[in-house]
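Coming up is one lone chain in structure tokens, specifically the form predicted alone.
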Amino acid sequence: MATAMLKYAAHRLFWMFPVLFGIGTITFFLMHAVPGGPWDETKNLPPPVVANLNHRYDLDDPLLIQYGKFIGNAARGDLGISYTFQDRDVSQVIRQGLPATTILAGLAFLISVGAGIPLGMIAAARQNTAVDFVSIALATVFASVPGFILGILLIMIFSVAWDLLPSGGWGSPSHVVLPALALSLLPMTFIARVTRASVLEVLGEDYVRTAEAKGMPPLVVHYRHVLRNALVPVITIIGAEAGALLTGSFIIETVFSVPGIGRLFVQGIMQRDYGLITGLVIFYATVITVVNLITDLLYAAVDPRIRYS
């Protein structure tokens, strides 16, 4: 099982790179079929001034040439310059807003796996009643309000009326609560429906009858047989969750003015920062390989009758 399990990985990691590969010609093409250059939101520059920066930074080359020098420093590992921080390259930036990144994302999934699981086998245990009907609610209430209007709202009741968190900046933990509120409420309902579905499904299985008949108390029936086995679908929505929460955090952290990738996206999309976007998008790519991965392993830690070819 070991065996295959890493032969499976293996095959997956040699296959990221072509996907890597095709991605980051995608997004190099594209950006520079854009109109406009890095330089147009810079005012009133004249025109031997535009000449000398396209030629410090090799954009006056013609772009086949531009594209090959881009893939051979890629392949080092080298993401190029941003144009908007010119005195540091696209890599010292990501790793400069990463942590923030990181930070912001891991409490929201924690918030949002941690409340989502438990809510979802709560509504399913009591079906058609009042919880499962509350929970039902203000799951497609969350998932219907986009993550800029819960964040809104969130400054709005927590901030403006209650003055009891900051509105936005970085710095204390007081400063991650809000943003992670606003990035998590989403997947927590999206993670809370399919366990709820999950679980009502697995609740009609012979086993767990036969478990309830034994007298086993109904928390171990739950936990023991139940979640456990209904557990594949919900890593499937977890996996695509978690990739989601560290790369689609891009309105939540201009909004929190959270110092993170996700602003620096924006600010490079902004700007046309080609190198930046490029260099973004290729490791945006490269967390959702890595976490459909991760996510494909587990499930045969959830499901022994799992196998991997």
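Residue numbers count along the first chain shown, from 1. We call the rigid core the largest set of C-alpha positions that still match within 1.5 Å between the two forms. Keep in mind that this is a model prediction, so the values were computed, not measured. First, how it differs from the form predicted together with its partner chain.
For Gly169, the Cα coordinates differ by under 2 angstroms between these two forms after the core has been superposed. Superposition of the core reveals a Cα shift of less than 2 Å for Ser257 between these two forms.
Once the cores line up, the CA of Ala51 ends up 2 angstroms or more apart between these two forms.
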Given for the second form:
Amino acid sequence: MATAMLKYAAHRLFWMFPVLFGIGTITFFLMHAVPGGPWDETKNLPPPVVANLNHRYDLDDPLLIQYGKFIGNAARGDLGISYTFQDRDVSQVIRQGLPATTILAGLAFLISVGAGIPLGMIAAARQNTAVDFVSIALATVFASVPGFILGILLIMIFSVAWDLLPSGGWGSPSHVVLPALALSLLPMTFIARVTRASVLEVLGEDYVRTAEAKGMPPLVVHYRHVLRNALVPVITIIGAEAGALLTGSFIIETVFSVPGIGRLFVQGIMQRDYGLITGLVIFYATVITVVNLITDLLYAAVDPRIRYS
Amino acid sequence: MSGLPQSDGLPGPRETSSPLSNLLSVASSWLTWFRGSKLAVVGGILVLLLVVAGVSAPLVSPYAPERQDYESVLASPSVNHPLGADRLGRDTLSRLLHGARTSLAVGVFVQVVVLAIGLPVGLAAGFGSPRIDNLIMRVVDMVYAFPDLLLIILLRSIFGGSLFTVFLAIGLASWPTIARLIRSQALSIKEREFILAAKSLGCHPLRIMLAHLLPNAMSPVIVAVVFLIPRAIFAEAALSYIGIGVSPPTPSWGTMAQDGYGVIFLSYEQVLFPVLAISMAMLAFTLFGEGLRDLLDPRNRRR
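The structure above corresponds to the form predicted alone; please give the structure of the form predicted together with its partner chain next.
What follows is the whole complex; the chain from before opens it.
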């Protein structure tokens, strides 16, 4: 059992590399297919200056040489240099934005899981009552309101109308509340819906009827038999959401002026900072791949019916 | 979903009947079902309203969407400007109506791109030899590993330019869902007896693919495509909001939200209305899609 799992983990870990290599390659060539160089946006530079800059950043090498250098550096964890933040390389820029993004995503994750699972359980326990109907209706509505729209609505209520919380910026705990809420509501409704469906499915299983029939107290049945089994599919979603929260916050960060990686990415796009964009895409892809791997392993660990293949 | 009437009028297997009677029986079962499902009816009506608003925008808009009236900069809703005017004095209602055209165009044309890539790729993977299948699916996996919006932004920054490249960027990031779905459908349907029958009658493989396999694989594909519409609408709004979507003279709800957000402390209407419009459009297509899913794919009926 344990060896099968190790083998599976090793297999998945091995496959991470070709996928990341592919993503890095696609991104590199996409970014170099862009008409114009990174210096186009700035003032009209005289050609010798542009030539000098290109030489300084190795942009005058043949494409394949540049590609080889890029892959070699990326393999060693060096994601290259940013053209806008000239005193720092991409890895430093990422490290600088990481705390804000992590705090934001972490809090949003806690809210979505901490509220989503209980809400789903309550809705399932009161299936077909008004509570269930209202929560499902709300979940459906919220599921179609994107985070940045929700963020704007939250700002309108809590910053403009009531003047309770800041509409943007970073530095104090009050700055985290609104963006974290805006980021968490969508995954929360999703988690609640899956939890509800999963609990309802488990409630109909034979082993639950057996446990009830042999006279076990309802509380024990609910916690030991229903909840444990019902949470198995929820774990997969939670994992995917963790990855999505870490990498999907760039619009929320832009709306709330949070100095995180997401806003850096959007700024990089605006400034045509190809070095920063390529580095961030690889960083994002790595995070997603690793989170997916952990989720799959966790999923297999909690559900003994799943075989590693 | 609780409270949803369970209808038996579902489209049955369609191997034997003629296309016309097929269509009629499917249409009648849809009608029966739509009458019973409030969800799909509400979604359908909202979608219809959106389409009517978009199509009739040039006729019913009180002003041209880019007409600036400096006397009514940031005007509150009034008889002259039913939903107020923005910071350049442009009528918000007129811009919202024209914005519906942009959102609908994105919603529809992105799906054209998605199907144009997803259908052949999915069919090739499902029908080809295992080696071709494996090769295609690894490429699909790679595109799938990109976060959607990230890839769209990346493609968008490369293409630059027109509304067409917005369709293209969103479509190029969204097709893997459809390709995977069609592949799995093809894999399961190609083992069925009627395909064997068609083969033994000497049917050309291409004909088997297009005339026998595709129509039978369509139901879940239609549902998935409808669910991609609100996501495309969202992607366009988000792109326009951060300033790399539809370029300024074309009215877009995302651009309007961004404009309005800049003056949120002066006039909340300018951000509220476009934001509500985006949410309503997404809700409309999501409800409609859920109705369609319950109808076409009874196995996926939500509890």
